[in-house]
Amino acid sequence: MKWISTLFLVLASGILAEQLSAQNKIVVFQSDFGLKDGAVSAMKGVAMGVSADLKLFDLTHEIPAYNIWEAAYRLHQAAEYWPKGTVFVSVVDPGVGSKRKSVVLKTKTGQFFVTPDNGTLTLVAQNLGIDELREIDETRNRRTGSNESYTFHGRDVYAYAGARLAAGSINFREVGPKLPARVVTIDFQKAVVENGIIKGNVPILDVQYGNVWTNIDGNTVNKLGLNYGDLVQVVIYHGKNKIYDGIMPYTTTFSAVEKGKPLCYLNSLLNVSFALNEGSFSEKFKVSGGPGWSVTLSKK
């Protein structure tokens, strides 16, 4: 008997791990739908009804209306800095009542994504793992008295299911039916090395100040050889139309460069950017961002 005992102590202990996993009471949300009117309150307060000891965080709500791209980069951008068992609810959800999946992602560090399955996870599945991929059981894990609603599932569905995840009062496992592990993605030009020059996307731009942002990383660089001084030559695509072709130093810091003058730096994710001193480089050269923009680095 004394080896029945053991396996279920080993049972008994992993599930209670799993449970301690998502209960640090942590929950960032993410949206596309502003500050203007009460939809983040609205979102909040569901959860706060869960649990009041809950602890809310913003991770943003200027995702441009519908953006799922822009969603997914900003779970990328800012989830490897939040400890194990924190709950992101992100809700980007333009195909909101239509059969789109409602899944909770937990990644293989820990965390948990509480979002429709439309392509706002592909980053963090790709960078982070997919440890186990479940599907919202809407039955136990929707806000009561809510299924008339049938347009504000970030209220109703993911803000509840996230709390009551964060909170404790559900585990992983009682989210709902476990699903393949695999999610919806978008597609984007990864970071390869091809004789001698860099192929990249152009995922993102840094909107405060106008740099732009690759998803090309310090690693990828060194394989040309590039120290900083070195120089390199810069072309951006927006599909197939070249948008920017130029030359410029890799350097360390803004102000190795006089002011107005193009450089290309790592920026605060380790990834290769490009910037005017003191000025917008997106601006001057028309350059945007998203899966449909791409670059090539190449050392001069």
The other form holds:
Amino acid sequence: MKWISTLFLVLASGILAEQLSAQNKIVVFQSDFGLKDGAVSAMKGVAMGVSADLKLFDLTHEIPAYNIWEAAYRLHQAAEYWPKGTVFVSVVDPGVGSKRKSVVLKTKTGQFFVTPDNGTLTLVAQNLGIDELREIDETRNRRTGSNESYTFHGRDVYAYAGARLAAGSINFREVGPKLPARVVTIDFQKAVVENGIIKGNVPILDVQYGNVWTNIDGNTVNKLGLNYGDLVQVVIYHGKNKIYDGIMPYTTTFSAVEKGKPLCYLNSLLNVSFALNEGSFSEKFKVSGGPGWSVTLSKK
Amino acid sequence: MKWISTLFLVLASGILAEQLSAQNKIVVFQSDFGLKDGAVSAMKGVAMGVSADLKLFDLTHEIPAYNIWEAAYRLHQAAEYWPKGTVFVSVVDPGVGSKRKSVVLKTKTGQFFVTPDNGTLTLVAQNLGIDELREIDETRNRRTGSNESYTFHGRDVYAYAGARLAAGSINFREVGPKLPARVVTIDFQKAVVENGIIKGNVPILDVQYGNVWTNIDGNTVNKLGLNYGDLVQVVIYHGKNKIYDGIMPYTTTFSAVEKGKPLCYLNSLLNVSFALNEGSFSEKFKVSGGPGWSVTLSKK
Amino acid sequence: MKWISTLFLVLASGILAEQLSAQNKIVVFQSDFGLKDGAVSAMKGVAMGVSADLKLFDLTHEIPAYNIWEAAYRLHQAAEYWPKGTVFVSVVDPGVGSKRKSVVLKTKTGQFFVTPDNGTLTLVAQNLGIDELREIDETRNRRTGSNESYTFHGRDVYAYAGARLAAGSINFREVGPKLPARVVTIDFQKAVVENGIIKGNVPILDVQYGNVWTNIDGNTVNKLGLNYGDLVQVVIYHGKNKIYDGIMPYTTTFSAVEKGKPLCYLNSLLNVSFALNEGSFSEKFKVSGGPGWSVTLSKK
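Mind pulling up the form predicted in complex with another copy of the chain next to the form predicted on its own we just looked at?
Entire complex below, previous chain first.
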């Protein structure tokens, strides 16, 4: 019978290893707190108090105050590059103290997102897929002694619960009760092709360089039969107002056009984007981004 | 006699463990260096050269240049959330090269603060208590080869000494000679109740959101017999000049008032604060903070 | 024969140890990405995916967009304070998608610099010395699945290759083919003494405080026979235009002059610098820095 117990042990240790490796001790923080005060540091201190073995990182803390859409976009931009098992703690929480739920989303890619369910999960839920959603049970996943604080759930609930999950102090089920597999979402123009024209959203700017990003991916572009070097017509709208209308080449390198000239390229997320070679497209043409911005793209 | 030596060993190892665990290998840096140049990184490089086992974090490096008061406040805001044994290295040092002392404060909460003794310790000394103060002996706690540098004690003395202390390369006594248990302090209005009026200080703004913080804690508020929903009269002064005078509800959530309206709440440090719901109180009413700002609060 | 094989083992393990310890698992990132979006975090996620044992740090991500000279200076400013074996990943890459080479420089001080070879290595190559330069072989040192991305080599090539090198997944030879031991450099005025006048470069400002730095080191100053307290005449040029001409003392402490008055001192890199005591020299006199700025210094 020895081989049976050996087999059992092998199987059990396999299951155990899976259980143990679901989280990877990495926590990535995001917020709209900025870096000028002590709020981010207080969150990290709480996390290190949970376990000094955690590895703490930042996504960004420069989300504009209360801008849930941008929080959603930054998670979308960075999360997929982190290993399976990473715990993201995102705190853009204009409704702190109101009835929005505090949740942890596990995506189909095996990453965890600890956040108020206020729209922050819009894009990662859509792009990485919802494996399971749980509400944080604050009776056991709230920092000891923090019950009188109503305004800093980032420190008292999200950082604490996220650290406990990342450290393996709790497993995903111990976060709290399971919720239906849907999150609060923000509306925006999905990328679609109609009669040879692509419609899409301008979710955000590449702020540092003034480039304009869309949610139109390379596969959608391929449906237009575009080749590098072809000219495209680009029209950008804010609501119903036309903000920009122009023609530019579809290219792989900024230096394919003269300094100051516009170009269309696939950005780091392999989404269609617009830039000026060594200039700021967004500044020159007063283009911004967000759920209310849209774009059409056609072959010229 | 065996049980005696066993007992001795048990006691000795207990003492040793306490000794070894007084520091926890965590260093948290703060400065007015900003994040645009290489100064913060140089400090961290020095620390990693002391021991690659250290875990390095930031409080903030965006303290306004030379603003010792704000350095004091940020330590106060974040330190208590870090585990016992954490070493804070704070470098806001307008007097570098002059005669201010370089010290390490051990607080009664078991945390260490490495800094010039120029007022930076005002609030942690008061709030966390002074366990012991020592002057850094630069003959043994200064980066090798740095004796010709007069201007960057952050890197050559504070980061180096802090890293050695955090890593356990030295214990607290080996920092240098013991000083009297008092630090250089900055004057400000303590929170007091007189004839049904609370007086206090406006130490700082919640810069990211424009909220106005005070040093009046919830227990002091309770002496006024305030309940959530009650109206309070708030008057804010800069020196002797009245800057704001208004009435607002005392509440637990921003959304208790209409968008743009003022409210009074307990902030993340459980101190009385003033905000506009989704607006900037400090900007609208030209209120700032610092040791020269004060406030009175009374029940309406 | 036993002693021979023992000797062999000792030697072999020594070589192996050297091989294994050439890198130290520390990666320090620098870029012009800013901290507002997810780009820096995506790079770190990629690195943690290579090895969760890595220790990740930042130099700065606030290099002005496309400013290769400042990238070069920040590496120069911070690198020498990090331990031997540290891997720096610097991504200021206006030519991404063009023909600039992707390289790893090993300096004579045993540090590694992963970067586009576009001038970024100007100062560390000169000051720390070139031990060996290798071109990154993207067929094996590029993130899996990233071949369609042309615009974010920081994440797909530099962070990935840097992390593999730092983690010991590859040794330095496995980076790719060896190149001739020279890097692309940016021209600037070297520090020289001629007829009792020192000429030098104003590489950069100490942005946080408005101090003006030069590349003139203390040894060069000594050739003028200057003592602390002596007066010096300082003339600063932008190209051929004289921007500042003034006299100030050479001193070790800012408080040696009255508030608002100029002084000359050795900065944290032991280079001659100019400041106002509690003021901004650069703002008051419209002085900036860069390869096109120069200075002369003479004893008054």
